[in-house]
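What follows is one chain in structure tokens, specifically the form predicted alone.
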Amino acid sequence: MRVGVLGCGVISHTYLTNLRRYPQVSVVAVADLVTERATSTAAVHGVEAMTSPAGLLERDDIDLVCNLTVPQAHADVTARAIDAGKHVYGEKPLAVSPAEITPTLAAAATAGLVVGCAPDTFLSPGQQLARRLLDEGRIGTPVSAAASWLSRGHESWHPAADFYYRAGGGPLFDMGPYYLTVLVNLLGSVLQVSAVTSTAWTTRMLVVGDRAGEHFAVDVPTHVSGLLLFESGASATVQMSFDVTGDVPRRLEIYGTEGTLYCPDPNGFDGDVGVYADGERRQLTVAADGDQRGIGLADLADAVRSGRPARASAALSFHVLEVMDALHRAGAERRVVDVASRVTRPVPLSPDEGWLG
């Protein structure tokens, strides 16, 4: 499947490097609103640079658009790609809100086009092992879970971090998809949520890059403490923050009637799996092949070819988006919010699937 990459920011280099390992996809061209950025990115990776995003969408030799634009543009770019007759795989989140992406997903279904979305880190060896152990009953029946990602924010390292603090950003929409996608992959659909949200600083300052010293407004909650109820009856606490100073360990744990599962960091492809059962904790070493970000796009390409559902699917990413939107609303309105959508847990990866190359 011939791929066009739209958006040449930091993450594009990871995708363009990783997609070379999958024989069923090939990158044809890249484009960006900043032509110079597209040109330099194309030169590094040996692909063609387009002078405009519209030009990339118009090309007949592109089957799938990899949407790596900023979150605020995700829904619009996906809609334009669907209108152009392309399949789409995008970076998370799927959109800023469920409402803005719903018509596009309906249009894609009508046109027979497939939409997928990151994160695909739930397909990492460690997360797939965790799924297998849970499905085998190694910790009994899942009762609850705990997930947390706490930091001081992205302005310490990102030269244009202000977009992380607009609609579609914040710790929940930026980092939450990694944790929530793993939780849904393990525990199934979320039924309802409640939350407490806050914003420690209404303005922040860029620290690195050409704009260092520039202040910007914060438009979204920067600390979210949520409680999720799953359709299975299990629950989970979720804490995401840009307001915490210090080296705080990331955590994703599943608690069952017979033991506990310690999952690797969901924002990566390496990391071992821990299991506490039968009175002892064991660490299971997992062989990882580096950062495989983009495996979800390769899986989508194979899914289109074979007629099966994609794993990093629109249904999964929409459900996660609705959960995040519900958490923000629950915090703002101080009430329990129902989650309307339901999703089937993705089929686990099999080591002998030919598309893995």
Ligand SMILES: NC(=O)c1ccc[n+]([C@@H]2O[C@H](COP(=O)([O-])OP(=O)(O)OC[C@H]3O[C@@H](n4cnc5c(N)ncnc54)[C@H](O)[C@@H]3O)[C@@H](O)[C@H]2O)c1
Given for the second form:
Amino acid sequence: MRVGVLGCGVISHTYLTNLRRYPQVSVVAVADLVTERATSTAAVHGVEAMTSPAGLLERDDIDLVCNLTVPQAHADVTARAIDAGKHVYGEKPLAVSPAEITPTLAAAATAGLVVGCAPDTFLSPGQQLARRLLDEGRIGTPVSAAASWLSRGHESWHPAADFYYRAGGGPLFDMGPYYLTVLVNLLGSVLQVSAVTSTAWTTRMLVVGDRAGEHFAVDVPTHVSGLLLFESGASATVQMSFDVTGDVPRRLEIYGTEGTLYCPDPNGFDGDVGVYADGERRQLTVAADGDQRGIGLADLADAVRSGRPARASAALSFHVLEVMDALHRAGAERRVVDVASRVTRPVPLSPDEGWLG
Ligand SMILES: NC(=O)c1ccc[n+]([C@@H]2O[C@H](COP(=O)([O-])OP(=O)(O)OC[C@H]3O[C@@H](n4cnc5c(N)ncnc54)[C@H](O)[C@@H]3O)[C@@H](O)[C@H]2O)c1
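Having seen the form predicted alone, the form predicted in complex with this ligand:
And the full complex, kicking off with our chain again.
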């Protein structure tokens, strides 16, 4: 499948490097609103630079658009790519709200085009091992879970971090997808949520890059404490924050009737799995395979070719988007909010799948 990349920022280099691993995809061209970014990125990775995003969408030799723009542009770029007859795989979140992307997903389905979305870290060896242990009943029946990612925010390292503080950003919409996608992959659909949300700083400052020193307004909650009820009856507490100072370990644990599963940090592809069962905790070593970001796109390409559902699918990312939207609303309105969509857990990844290379 021939791929065109839209958005040549920080993360594009990871995709352009990693997608070379997968023989079933090849990047043909890149484009960005800022043409010089497309030109310099293309030069580094040996692909063609287009002078405009529209020009890339007009090309007949591109089958799939990889949408690496900022969250606020995700829905619009995906809609244009579907209009142009391309499959789409994009960075998270799928959109800034469920309503924003719903018509595009309907249009894609009508046109027979497939949409997929990051994160794909739930396909990492560690998360897949956790899924297998859970499905084999090693911790009995899951009762609850805890997930947390707490930091002081992305301005410490990202030169254009202000986008993380607009609608579609915040710790929940930015980091939440990693943790929530793993929770849904393990525990299934979320039925309803409640939350307390807050914002410690209403103004922040960029600290690295050309714009260092520039202040910007914070439009989204930057600390979210959420409670999820899954269709299975299990529950989870979720804490996502840009308001925490200090080095706080990230956590993703599943508590079952017979034991506890300690999952690796889903904000990456490495990490071992811990299991507490039969009165002892064991650490299961998982062979590290580096950053595999893009594996979800390669899986989608194989899914289109072989007519099976993609794993990092629109259905999964839409459900996660709905959960995040519901958590923000629950916090703002101080009430329990129902989640309408349901999703089937993705089929576990098998080492025998030829497309893995
Ligand atoms: N930076 C990371 O480490 C990281 C990690 C995981 C996921 N992501 C996600 O990847 C996405 C991009 O992040 P980034 O860090 O690369 O951002 P960035 O700001 O570095 O780059 C985004 C690029 O998209 C371009 N762009 C914006 N609107 C566009 C449009 N309509 N058409 C074409 N180009 C457009 C911008 O000009 C910019 O070059 C975000 O959704 C982010 O959440 C980033």
